[in-house]
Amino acid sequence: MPSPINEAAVLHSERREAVLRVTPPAALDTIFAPIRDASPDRSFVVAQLGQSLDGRIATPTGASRWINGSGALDHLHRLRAHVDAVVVGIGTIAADDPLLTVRRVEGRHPVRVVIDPNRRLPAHARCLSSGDARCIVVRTSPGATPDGAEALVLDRHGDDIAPGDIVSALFQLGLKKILVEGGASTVSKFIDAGAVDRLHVLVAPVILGSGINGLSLKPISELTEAYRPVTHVHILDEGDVLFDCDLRRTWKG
């Protein structure tokens, strides 16, 4: 019979093996089934957020490349390839200037949608320079738009445009499967508004110790008010961990 020390060593070894087991690509493909099989009668919204182990999306200076590894980036591009439109806030354009196209995997480019209520989108933004897909700028007033973009004018509610209004307007344009890619403030607002069906959180094995926080939702008083989504966990290449959260289903703690 093994000694307590040896038994503990065996348990530690088994736990380590489980932690290091990478989900094979074939199994990862099932993650996209809810998007592929979504009803055409309503919008389906998936949001994604990449962060460190301590919940940071950037350093105090705003540097965020590259917190997540190549496996997480591949996953993000697969998400883009499965949706009709990818939505970002103007802050993401200012910080990262992303193309928002599909390049790391096969698939079609989604329509790029930039939430820009105060008309801050620069004419040199890279999402405008590629003719591979449409670029829609969501604004609160009509007027000239940069070359390569088309305007979608919606009402302002307080300081923002309501996420539900954005989702509904995109649905009317035939854009039914939507990825809310960033930044953290935009993702948080869509979750707070109840506009997200699925949340993908990609956690990198890195600790920043300081910096910009990830999700920031409305405060709660009791743990009974917390989100407890049914969640599946997958380990990607290079150690990133994907939490696939179904925000329409909860478990009881």
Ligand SMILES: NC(=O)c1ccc[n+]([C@@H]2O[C@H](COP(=O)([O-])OP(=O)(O)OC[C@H]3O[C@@H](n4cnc5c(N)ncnc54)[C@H](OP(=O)(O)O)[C@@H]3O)[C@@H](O)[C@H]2O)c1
Contents of the next structure:
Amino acid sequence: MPSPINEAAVLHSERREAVLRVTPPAALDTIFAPIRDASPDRSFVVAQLGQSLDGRIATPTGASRWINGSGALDHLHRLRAHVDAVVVGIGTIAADDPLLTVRRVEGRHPVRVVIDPNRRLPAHARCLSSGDARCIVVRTSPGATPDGAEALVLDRHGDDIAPGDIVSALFQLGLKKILVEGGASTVSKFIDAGAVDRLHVLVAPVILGSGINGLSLKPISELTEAYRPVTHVHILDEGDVLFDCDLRRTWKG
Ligand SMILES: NC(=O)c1ccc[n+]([C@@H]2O[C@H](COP(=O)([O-])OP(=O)(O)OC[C@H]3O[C@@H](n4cnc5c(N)ncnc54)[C@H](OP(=O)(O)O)[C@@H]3O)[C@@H](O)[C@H]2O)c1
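Can I get the form predicted in complex with the named molecule as well, since the one above is the form predicted alone?
And the full complex, kicking off with our chain again.
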């Protein structure tokens, strides 16, 4: 049986066949090797976004459940099971109120980290209610936190907390493998800051036609400035396509 990497090469040159091919879940496991084998001496950050064919991560009202199919959801839960901490922006808590636990696969729940500089995290947020994993709230000033949350206070630089500072602070807490799960603005800030090692984009065969865009990075004027990461492609169950992009191996041109 070809490895997922060989299969990706095949898919690239035989696009007609790609539509029909499903990468077996067992073979998909090698996708997680870079996370599993990451050096303990530094952080390893993987970011993910599930999106439609037209690049939307949610409808105009913020509804994003479920753009992607069950294969992509399983993949997201496998990602969570491979990391020490899962990071989301407060916009995702407001829109989806996710638990951020591992439920669809075997594995340990990651520590949940919510970036919330303006103290918008509601006391009833579901990520606070489960005692299975810690919940850390990243803020810019000390003060009371909702029950179940621990504060991590970091400086603001301009409008933002530097993603690199968040990654370093989590490393100091022993949280070395990190999943930045969303939303689009949080993932974009981490990529713009050069803080992401690996990007998983899961494209579903659905067209929303309008809604919240996926990545939005610093503008470029020439195509020669675009990131062209080394990418492996996998077809998941229900036809979602996973682009596994190595952001540490990109070329421009
Ligand atoms: N399809 C997917 O894979 C996926 C995954 C997750 C979420 N979603 C969808 O994405 C939408 C939410 O995305 P979003 O882009 O609007 O919001 P978001 O990325 O979840 O949260 C953005 C907010 O988090 C805070 N934040 C994040 N990084 C920060 C930083 N470095 N420094 C300071 N503050 C930071 C800011 O809060 P303040 O606004 O308080 O300043 C910012 O406005 C929802 O509709 C959700 O359903 C989709």
